[in-house]
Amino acid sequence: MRLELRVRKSLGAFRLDAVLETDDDRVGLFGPSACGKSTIVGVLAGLIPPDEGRIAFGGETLFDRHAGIDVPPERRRIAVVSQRPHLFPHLDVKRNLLYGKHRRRGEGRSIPFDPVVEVLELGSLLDRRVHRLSGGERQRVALGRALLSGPRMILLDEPLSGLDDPLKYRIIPYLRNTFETFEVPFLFISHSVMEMRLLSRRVFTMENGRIVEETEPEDLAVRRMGTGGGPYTNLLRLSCPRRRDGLAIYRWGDAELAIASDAGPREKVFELPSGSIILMRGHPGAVSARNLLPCRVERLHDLGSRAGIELSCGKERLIAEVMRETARELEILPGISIYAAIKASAFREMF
């Protein structure tokens, strides 16, 4: 469904002027704390009312300040997700994710209770109560009561922005098959690149209350190496591999790749650290690494004191990282033929 968005506001000294139009249903909304982001969602969830300009989805004008249109939260079946679930204390999971059924207007989709416990893998937990919970637990259960209000989008304000790493990426499944599932449109706002990456097929980017950039994830994360966020993991979607001598085998384009894993044969998403490929200009002959691949030079990028190479591998592309000085050292340059050598240890399975 089609979101125009065009919309001003002042709140005290911060003034949001943005400009948001997209036709995708996977959109992420990117920047630092204050940029205006959560602003964003209140205006579209209809809770902050704008100073001037005009809202529209799915071809209904949600808000226009010179037409008097102004659809209040309940009609607009937008919901919200937040970085702290609000669920009710006195409910026990089961009773919080029907709240979300009953609240549900006539109009519109319905979506059955049994699949969303499912998906979400809620039904050891319908009988708890929310204050024994843990924090995946409790976002869980906000999305699921989200999807049973029956919305036309859903709107992700920082949802996981309070839990730690292991915690995040144990979520972000259950995040990506629910909206494959139920093919609900989300906007995902964060401050975190990887999220944006694992989450969102087109990024809106945002500063000081305007959006002033609209790209691919992968992208976002190239332009945004060496600017503080650490260095540049590779992310690479791989299934059904093949044993070979205590390795999963998993075709990448036009080669194969020997990664330490037990996964299945789903599909699994392993990360690639950008220090840990070695260049080499020739063929070694023989190397410890299991994986050597020839690759082309695409571009170089200036990340100070170490150098960000890009490169294609057949189909693929992987960038890797090493300091200035071996640059030089190598000669590489955009163009030149290299191969690239990876530890099948070196890849870390996030989920």
Given for the second form:
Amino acid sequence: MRLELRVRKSLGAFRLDAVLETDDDRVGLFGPSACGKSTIVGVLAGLIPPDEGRIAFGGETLFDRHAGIDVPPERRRIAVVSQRPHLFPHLDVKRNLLYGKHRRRGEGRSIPFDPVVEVLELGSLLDRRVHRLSGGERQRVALGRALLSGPRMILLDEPLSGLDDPLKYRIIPYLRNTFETFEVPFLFISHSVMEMRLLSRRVFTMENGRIVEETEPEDLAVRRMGTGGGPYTNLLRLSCPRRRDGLAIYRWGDAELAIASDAGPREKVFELPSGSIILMRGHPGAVSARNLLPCRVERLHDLGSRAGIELSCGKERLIAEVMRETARELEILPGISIYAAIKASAFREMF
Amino acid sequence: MFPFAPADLDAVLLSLKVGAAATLLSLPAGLAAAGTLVFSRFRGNTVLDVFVNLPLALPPVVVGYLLLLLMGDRGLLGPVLRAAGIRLVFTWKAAVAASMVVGFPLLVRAIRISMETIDRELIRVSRTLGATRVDAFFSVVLPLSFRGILAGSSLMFARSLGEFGATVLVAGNIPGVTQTLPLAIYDYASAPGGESAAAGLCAVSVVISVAVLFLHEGLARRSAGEV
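Compare with the form predicted alone: the form predicted together with the partner chain:
The next block holds the full complex; its first chain is the one shown before.
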């Protein structure tokens, strides 16, 4: 659905002056903390009135200063899931989930209760008081509650920031499943490039209250490789492995990857740090790494003392990071053929 | 046991009735006042705050006298009340009115304190889930300030049981009609030979107050266990 936002808002010394237009249903809003991302959430949900501008979603004007339109939050049907789940403490899980559903007044989509409970695996929690839930469970209830209100869009305001990595990677599949199953558009707000890559399809980057660029999440990750965002991590979505010698063998483009994992047939997402790929100009003959992939160098990225080498392997892409000196000595240039050696244990299963 | 005259029993029952009526009748306005003071950014809030708390600072006799000026036959509201066929002054209803005014600040204060502790984000979340302002007040604010409402109501009820100064001016001290427990004690204590009856009623007063406080504690504990 089309989202058009063009707003100005001054809050003390902070000035928001943002323009965002998109037709995508999985949009990311990326930026450092205090750059105005949460103000955009408030403005979209109808909780913060802009000083000026216009907001339209799905063909309906939600706010227009000149026309004097300001649709109140309860009629916008834009649900918010934020870092803290904000469950109602006086209601049990089931009544939290149904809070928005009971207030739909026939507007928007009716999303049925049982499938939501099933997708988010909330069945055993329904009668529980919310203070007896774990952090991940609370976040799932908050997501279910937002979904059941039949929203036209869900704003995910740093929903994963309060969670540690293992928990985060357990929640992400729920988020992905949820949005795939129920097809609700979302705007996902985060300062993590990795989260952007895992959840969104189109990313708007914010800086100091302004939206400065629109990219694909992969491009964002590549672009930010050298700028303090830590080393680049390759993400591989793989499914249906064969088993051989205790390893999972996945098809990956034209090649096969041997991964130390006991993963089942479901799609898995693995991360592969760019620094754990070893590059060789010629075939090494014998190598201890289980994976030896013939690749082509596509591009070189200057990362200061290091170099990011973008490789293509059939239709697939990988980025390896080596010292700049190494790249010079090996005469790595775009267009040359090269071998990438990867140990089976270098892949980490995310979810 | 202490010898109780029938009029003493009337005084006890009347006190309970006046306290309960004053508390229940004040609750809607108390909730509205507390809600306004906590959640609205209305400019007159300071004035409202002072006005709500004024009876706490004024001597009850002054409150009673002002009520008399307001509700008396020749008072400001006199013609309106007369037209409506309502007579307040020197009836038990006047005692209710006196208790309402005197106890109101205590009610509002307790509700307000509990409303101030509510996480505002919960209210915002309820709005994005489809609740109107009024709905959010009833479905989120009210249940979450339950302990404050309880505390305010018990305080106000207890205050009503002890109300003397304003009551004696607007309702008088008519045994069996407007004589509440404190007025009956006053009568006994100021008449020769009434000491034992006064002491008896004082004991009753202590028992009622202790019971109210225990009830309040018990309910508060139960609601704390739920939330």
